[in-house]
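Presented below, as structure tokens, is a lone chain in the form predicted alone.
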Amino acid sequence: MSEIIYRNKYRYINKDMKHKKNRKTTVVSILGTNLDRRGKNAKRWDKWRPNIALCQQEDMIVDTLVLLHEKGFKRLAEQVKQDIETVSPETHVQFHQVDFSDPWDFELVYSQLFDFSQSYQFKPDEEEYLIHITTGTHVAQICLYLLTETHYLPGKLFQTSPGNKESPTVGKYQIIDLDLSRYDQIASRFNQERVTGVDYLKSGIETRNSKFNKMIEQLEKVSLLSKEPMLITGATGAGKTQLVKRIFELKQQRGQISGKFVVVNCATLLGDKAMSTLFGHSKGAFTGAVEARNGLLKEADGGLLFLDEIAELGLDEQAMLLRAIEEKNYLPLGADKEIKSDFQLIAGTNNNMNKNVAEGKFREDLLARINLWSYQLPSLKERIEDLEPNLDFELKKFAQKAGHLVSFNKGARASYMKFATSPAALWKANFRDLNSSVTRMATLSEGGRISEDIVEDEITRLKEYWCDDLPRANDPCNVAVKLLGEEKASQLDLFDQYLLMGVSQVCKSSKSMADAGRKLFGVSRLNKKSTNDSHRLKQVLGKFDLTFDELC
């Protein structure tokens, strides 16, 4: 025992001399029910015990040891903790109980370790993590490897082994830094706990916009209590299709619907194709109709029919649709016998439907029928406080497809969020823009970490995509948004927008501020005592908090 203390005193000196590190070291390890036992008396110090030995290495400090153990081995875990305090008092041992009732059941062991990875508060910017794969069954070791390789455990693999005759109890160790490019993607996923209806409609995203949350709460009630038509409106990319799909799945889970989910984009339906696609046709109804067809309304029998861009439907199709909704019967094209179909309709559009009715493009009676429950989905800009939880959601979606986790560096996330929530971020295509942005950054990330350089390049890309739109360059509103941002631009009168557009165009084509001033004040300068054109231009630009250099 005296030899052990002497060796560790020497190790403390080495620590002070060799280890000036910024991040603390945390080791995640499974209690070795056999290897860590080795008896209760002093003889246990003569044998190699992996969880004791990893805290005795001369060239490595273990600040925290997270020891995973089963309920029945708490006493052994306490003994290991006491022994570690003897050889490495600076190591904090933290217990985490797991249930390996069948340690050779892969799904059971994986799910227990997966749950740990989700519940433990990892801080990769502050701590370095080592995942000890020496103890536990082979199944547990494989699971630790998989979780580390896919970044659910954000660390490096750490393996210990017995030493030579000179140092049998301390042994040696090896750190394995996985190169993810060497391995196939891991596609294993396990069912998560079922969330509530409201959370389900929000895809589990913890949205913060109170108006949106209130709307979803009512929509969840209506979805489960009513079979009447609904109208979902909102800009392109606001999430209409995704929401309707979740409504269908929620009703399906609750046993309220047995049929299919049928989606139709009405903008793709033209002429006879529209009639045939929706309502079906009889054999010989038109040239090319060599066989009878039931149509999508029949396919949706007992299910849910989502007619997206319903404003694009022709008036004849609208009349037939109204009858199909009200009577659950309709007549296929060229047929003399009606078909019955009992479906629930949800319609989607980004049009002003009342305007379409006033212009004679949409039937007023059909709008009244589908407008019983109407919900307007706000744009991403209108609920910008929900961008951050949706950012995390997009990262998780990418992880599911790619088979590995991706996250931001601390500085990179702060930089991206600052831009993403600023007036300069237009989010023209709403959540489609966000999805594309995350996909690009995650694809380019190295080792599953999005860096500041990747974020900087992505911000540049988005600015160019949103602002450098040449066909719209002569629109004063867009020029103002490009120069000032959407928030400031929205506060300008049309007069000031045109003024800013004209001044900016002159400045861009001028060699200097004085040259621009002479062009802008070429007539009035003749009637003034002072011809300081630069000063006059500076005053105009000051009204918009701009400088000449910013415009050139």
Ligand SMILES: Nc1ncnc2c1ncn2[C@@H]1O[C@H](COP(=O)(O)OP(=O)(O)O)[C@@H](O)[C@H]1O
Given for the second form:
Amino acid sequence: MSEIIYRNKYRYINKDMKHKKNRKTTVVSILGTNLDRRGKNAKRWDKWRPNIALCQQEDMIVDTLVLLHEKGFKRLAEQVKQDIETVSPETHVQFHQVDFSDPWDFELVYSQLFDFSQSYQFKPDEEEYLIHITTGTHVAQICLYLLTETHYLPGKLFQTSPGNKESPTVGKYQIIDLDLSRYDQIASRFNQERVTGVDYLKSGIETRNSKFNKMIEQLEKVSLLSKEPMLITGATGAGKTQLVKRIFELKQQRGQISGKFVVVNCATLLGDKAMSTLFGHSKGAFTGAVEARNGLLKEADGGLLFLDEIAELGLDEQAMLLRAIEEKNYLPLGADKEIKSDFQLIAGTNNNMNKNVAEGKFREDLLARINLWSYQLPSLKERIEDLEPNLDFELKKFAQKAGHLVSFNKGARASYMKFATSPAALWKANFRDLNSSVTRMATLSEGGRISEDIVEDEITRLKEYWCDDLPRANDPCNVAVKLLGEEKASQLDLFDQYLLMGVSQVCKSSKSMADAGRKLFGVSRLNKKSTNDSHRLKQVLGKFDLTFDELC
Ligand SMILES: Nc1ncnc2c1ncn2[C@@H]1O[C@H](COP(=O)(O)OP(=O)(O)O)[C@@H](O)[C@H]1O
Ligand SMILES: [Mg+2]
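Okay, that was the form predicted alone. Show me the form predicted together with this ligand next.
Let's see the whole complex now, leading with the same chain.
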């Protein structure tokens, strides 16, 4: 029943192919050492043979078939060529020898196909190329895909498949154009989902501060490679809690952690309860211990324990914690058997831990154990160039919650940025202040537009809020604002702000300008023949447009 199906001689071309009519079609294909080999007798025509079938398609003429084959398969290649001549005499079969001695060796197959792409004389103006990916190993398919995607092979991917019962041998084909938008969409979705660990730790905020960025890059590596404890320090609102949460999520995404994320603020663990909350207790361990209870350390088994404000932990708890992280077991309160818990510890603090150690408030051995990896998060003012991307991030976050877009009017944005990046903006609670500020403005915005009025009110509110608390006589920026006004103060370098603060403090505590001059120039005046300290002080103050009297 072997019936040879000839390709329709009338060459009718379907609509999709019409515009390419003037270009010839060249298919690049690997000889199918299994699928194309169906013996020599007539029965071979009953079977689907991809390289024959692709020349039998009714609506497509293959002008040239470049058949890549190995040396040892020359005979089979010749047979395929002959059979193609039978069904599609217009097709010219060209052989190209390759060395696929190990067809699963990625490097070998890739280099062979790459060499082919370099040596073949492609003429894209005259010919359309289809890269057949149905034959060859998966390794070869991946290599053909890569070479096509990168345009080393200037064509489209081309697949064939066996047909149904009516036409089993000819089958179907499909062209995959990697340049078409459908593929673009897949590629961009893929890119979106393939956010890097670093981006993830930064919540996708495109931070500009190079020191911060470098730190996060290292932190990502350490997070993914190490299970050792970490210490994250930084002022309130610098982003410690957010960062640790992200570290946990990143580890979880990469399958590095299976347990829970347990957060404990050590400042809330008061008195006797601290021990049992952390380490658990047995039934009847103390009055009121009606039930045995697993502590938070046990809850974090296999997961991550974040001990925020670790400096607040009592000395007894510190000793117990050290044992728990070193030996991975500890004794719950009132229990006679130790229990096991294997967790990663991250500690957070805004204290100077060395000082705490020096004052005997914190165990030196515990600090040495937890600060193997230690990261200091800079304050918002220390990375003021990151304010803008964080501002946009906060706006987006608000918009997501509110369900509508929120943005600044152009002028409003400029005024807000000018104030926000000036020395007058103290950002005492760092990103937490920024978050509250954006929340206020966005809530008050009408139709999602933050106007100049809203910004002005917000600036006033922030100034009052930052002014209210704690005397700030030792804040150079505050001193400069008080003496010179905001506009002028904002033009000063921090160096000059400190200079001004120091000089004004000496002036205030001096009887006269000469007295202040003597104190300020006490060393250099001894080395000079004629001294005029008052004059020198006057010159310094002149730099700031100030007089001695104005300071006292
Ligand atoms: N990486 C971040 N992703 C999202 N929000 C952040 C990030 N860092 C800081 N923030 C913002 O700053 C606020 C304070 O951060 P948080 O982690 O609570 O600070 P800390 O723990 O250092 O006091 C958060 O509520 C959030 O609005
Ligand atoms: Mg916190």
